[in-house]
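Listed next as structure tokens is one chain, alone, in the form predicted on its own.
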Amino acid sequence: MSAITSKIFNAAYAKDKFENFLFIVPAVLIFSIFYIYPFFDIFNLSLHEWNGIDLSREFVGLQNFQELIHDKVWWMSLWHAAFITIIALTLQNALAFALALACDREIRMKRFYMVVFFIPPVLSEVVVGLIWQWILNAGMQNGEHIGLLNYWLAKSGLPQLVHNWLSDPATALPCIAIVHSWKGFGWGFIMLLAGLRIIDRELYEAAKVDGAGSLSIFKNVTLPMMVPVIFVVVVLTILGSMQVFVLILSMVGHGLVYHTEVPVTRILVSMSETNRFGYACAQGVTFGVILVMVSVVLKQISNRMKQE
């Protein structure tokens, strides 16, 4: 008896299994079209010299690779990209951790703040490219400056300031970073307002009753509870930062110059323009390397803070 239940409750066990397993089918099917196999393509084409219009490819090894190793623009690019992030990760987390804060709080129009904070993600970046384009214009019209910032800054009797804010290099990157930061923002005031919002209000009426004062508290209770939801957050944010280049091309246009070359821009810069398909792969290759280490030393942090 007791050996046939057991077949009983394996065929059970072997049946649940299988229907699991078919309710991950598609999305594993999903993954491995559109991620695996594109990966596994993107690499061979990285052996090969090809101009992305001959049906043959001259394989070329690692040549492609150790090209990309001595280009200078390459790795500039990839400074810009990481200041880019290093301005989301303080000036965009901070605004959006502050304003997270407030809304946590009850204040009067609590809820229209946080859609009005919500709206900059949810615009296109193509859009808001053109927009801030506009308003960063060097350029005059009938002895009037058309951008909106150096016409208030002419009028405003500050004509000193007046600037060509997206052709020079000591302002043209700041200029996108922070402009992309200001996109940004709403993502991480959403998470982190959600965050803060499944904490227990009973430990802050725990720490107010033993003496805590705001400071204490935002040390001890709310920073320790927010832990998992920042690095969630600078994750994101490091990711999305060192990938942006929507916004690059509408507010620079396709003349893209050395001091505003990021390396998606690199990577089509290398297809549209010298037709290297096989170096615009080692190009992509290398660079999704790079942001997986950076993934994978982020999650190490992690579990040892969360061990700690």
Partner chain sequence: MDQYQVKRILKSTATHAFLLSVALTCLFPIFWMVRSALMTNETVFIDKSLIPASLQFGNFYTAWLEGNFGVYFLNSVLYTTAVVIGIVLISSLAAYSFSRLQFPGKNIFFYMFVAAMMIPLPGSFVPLYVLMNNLHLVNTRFGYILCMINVGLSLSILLLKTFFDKMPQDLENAARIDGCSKLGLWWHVALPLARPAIAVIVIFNSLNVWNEYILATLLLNDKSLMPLQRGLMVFQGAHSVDYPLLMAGLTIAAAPILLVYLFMQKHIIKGLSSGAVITLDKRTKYF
Second form
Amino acid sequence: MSAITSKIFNAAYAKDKFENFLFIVPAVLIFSIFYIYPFFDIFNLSLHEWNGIDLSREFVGLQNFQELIHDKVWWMSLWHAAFITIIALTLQNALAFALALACDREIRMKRFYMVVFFIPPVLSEVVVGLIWQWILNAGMQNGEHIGLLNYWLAKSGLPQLVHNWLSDPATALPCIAIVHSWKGFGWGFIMLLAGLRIIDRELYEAAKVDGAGSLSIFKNVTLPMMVPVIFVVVVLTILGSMQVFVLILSMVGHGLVYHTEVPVTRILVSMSETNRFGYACAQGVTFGVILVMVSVVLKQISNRMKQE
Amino acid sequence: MDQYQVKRILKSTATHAFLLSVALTCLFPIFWMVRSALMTNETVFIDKSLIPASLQFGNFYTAWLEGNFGVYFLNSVLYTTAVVIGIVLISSLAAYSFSRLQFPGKNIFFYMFVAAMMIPLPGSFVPLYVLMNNLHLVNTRFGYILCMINVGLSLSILLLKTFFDKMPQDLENAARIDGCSKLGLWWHVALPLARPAIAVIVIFNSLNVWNEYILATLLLNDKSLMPLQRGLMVFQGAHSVDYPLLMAGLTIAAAPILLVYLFMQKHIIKGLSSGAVITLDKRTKYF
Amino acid sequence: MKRFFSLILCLLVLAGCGQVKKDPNSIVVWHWMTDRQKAFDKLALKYQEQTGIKVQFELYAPSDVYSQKVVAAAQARVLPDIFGILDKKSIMASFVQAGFVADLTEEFQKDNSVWENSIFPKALAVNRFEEGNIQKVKPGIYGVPIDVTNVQMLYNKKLLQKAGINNPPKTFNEFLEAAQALKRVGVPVLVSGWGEHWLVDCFASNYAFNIMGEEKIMATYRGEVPYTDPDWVKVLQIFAVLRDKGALAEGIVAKPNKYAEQDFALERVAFAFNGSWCVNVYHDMNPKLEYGVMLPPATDAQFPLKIWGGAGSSFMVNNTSQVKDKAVAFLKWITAKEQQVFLSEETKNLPANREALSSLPAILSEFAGAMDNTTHPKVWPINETPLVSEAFDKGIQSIIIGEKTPQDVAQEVQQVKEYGFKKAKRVTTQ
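Complement to the form predicted on its own: the form predicted in complex with its partner chain:
Let's see the whole complex now, leading with the same chain.
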């Protein structure tokens, strides 16, 4: 211990720390100019009432935040985003993990699968919106269902399941969540696969020599090794799902009453429909703080899991 | 055939059935996209046949010309390469430092990046534009590239740090004893080892830059500086949409990203295995 | 490693040479009209031949991104010489008051107002601030309309015939009867992009004019008449009736307009509620579509039904532009008859110049015929606050999906309205 404390006064030691710091200087520089500066501007704006154009901005203090606390639609939109996120976290990530595990082993057509699973993320939202509005279309023409899903349900003897998928509040959001999960699982897939590939193969061999079954290997070797990567994937899933909106716009327009509102569409409404930039910024800041809190909690959980 | 073999065949069939069914749902849209790209605006929603009667291969050529893809394509390649190289270098430097090196305030800086990823900045285009204008970076390639580097930075740092944390340190320790500098360790040892993670970052950011449109529209004025997505806008008017040409354009736009992915894929598959570590040892010459 | 850094250096050098100097003898126009870029380019070329002045039409689409760009450029004081504002009248007022937009009144009224008289008054009204306007903008004309548009109902001739209907319905009751006939032959009745607020708002507004007249609507906006008034409930009731009679296409509440347009163009639905730009859209998707234009069928109330219409797109001149006069001269030229005929033929839009109307295709003349029945939020003395509008439009959606009754919605909207007034009072007293 004393050796270390004496080192603090050592010029070489200080130089060493400074060198270490230099590694992050490029990142910090770019970040300060293009993120921190706008951030403070946005935070400042959230304390004002401003329509985006006026030369003067009226200072209103925390009034925007006060109003936000009582904005029922806003909290509902957060719940909707949380719902989409929960579906994505379970459905999308379970699928991604299963696929990644399958592709981690020596199987045929591995390269083919890897390419194919990455198609949905590459596809433009325009295509995704068009295709899914066709699949979920509830209309009829000449006595036949236009929508692929309804058509298929009717043909396969399940006409009672034919449904108005996107204009029923009970199914609109789940449909959006499923489409979103479908579009996003490719990301989880390649990240998890990259994580699996980085695990030392000798660990598996050693476990096998010890006579562990595949389930036990998964539980005792794979899963613990994967915790950090899973954490990243979970964080990214939350981030991507909480901020989904292009897909919603392309599937249901401005939305089905308030049943498909998410925070980002609410922010867009504040910005372009009600022209309240200050309020939009307050929404953005609040939303961000919530996300940061969620990720802090997640970090705690993952730390605990690592220790176990 | 013994019981063991039957079990294995069954298992592999089940795996493939599962993989194939998911694969089908992914292939369908791309098939639909290419199919639509080969039709005319009149037939695209009417013709129900799996393969349309007359295939309009000319659509791709028309889309390329009308969308003015020649210039835009080059711009997009330039932006994507520059941004991705920038991000890989800057974020891996930072992530390496966050993962392996010590300096005061390390955690604060790291959490600052992570938090930034979380907080969306609505309306940040106003301060950003004013700032860029003051720096004389509006309507320049450089300004746009810097902005895009910033966009992908936080996420890449988080991802890379996670992987660096997990990587075995023996090789680095050996190199350090051999007298390799910190920068050398980063470049010769850490970066090659983190190849799967870097591949993920390259794919992620390529896709991001390649599909980016809003910031480009905001910051760039000259047509000669615009990226590929600008060309696609030509086909989607405020009201009327030329679907076949749009689909042809989208197909053209999606192809290079799939190529990048194909190229990066092998680095993901290779992972740490297959002798990456050994070849590294032979190749490494420290400066 | 060296190779690597030299590559980056090359990229940086490449990146650096992006800036282009501005030519003092050229006009820069920022617009969002993807479908008109080609026609604009041709006109610009022609103008350069005639006058030697270069006009650069720079396209930024889609329109919401375009709007962001204009807002950002305004804050950085780098607006182009000519641009458009795609927002509410109050935002246009802010642009004017901030000194970003040139007052064109004098130009319009020069030489016995030749320019003013050549243009549809309704189109000009959208860009005009009247004496005593509530935004307190100096009265005058601040924008140049380059086309006009209106939103009406369209009917598919073949599908109506299939149901045995020979003439399009004139009254709301006839429309409901037609709906029954169509239902019998299995044809969905009415489609529209009611996943987009403004189209719902537009349809409701048409009937509000029909049921209570402009005076009472404006009185409501001023807060003198509550939304719980029987007349407003009647307006909301229209949607409940349409729902109960099965006159609305499945999924109408969650349809973006482009999907609604697809449905009508592909002859899946008998009626559509859409704007005059649809002529172009339908033509592209199904040139053989046989359809006609009609006013939304009025209920038997005492006031005339008014549809929304006015300037489709307008251009503003940057007040601080160094080539302001040249920009105005160019806008005069582009709204002259010859150019207007050209634009309307190339882009299938209604011209802003009245003299250019003579050479229109039949379906567009049908649209143009209704210009006298038009009104527009931008010409009203007062607009409803966006928050109340949103509650109103969302309320209509919830009526259509059967979540709420018209009475419930009227009450909720009124609550939002009163909340807004309370808040406004709080702000002014602070």
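Positions refer to the first chain, counted from 1. Here the rigid core means the biggest group of C-alpha atoms that line up within 1.5 Å when the two forms are laid on top of each other. Just so it is clear, the model here is predicted, and its values are computed rather than measured.
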I146: Cα shift of 2 Å or greater between these two forms (core-aligned):
yes
With both forms fit on the core, is the shift of the CA atom of L158 between these two forms 2 Å or larger?
yes
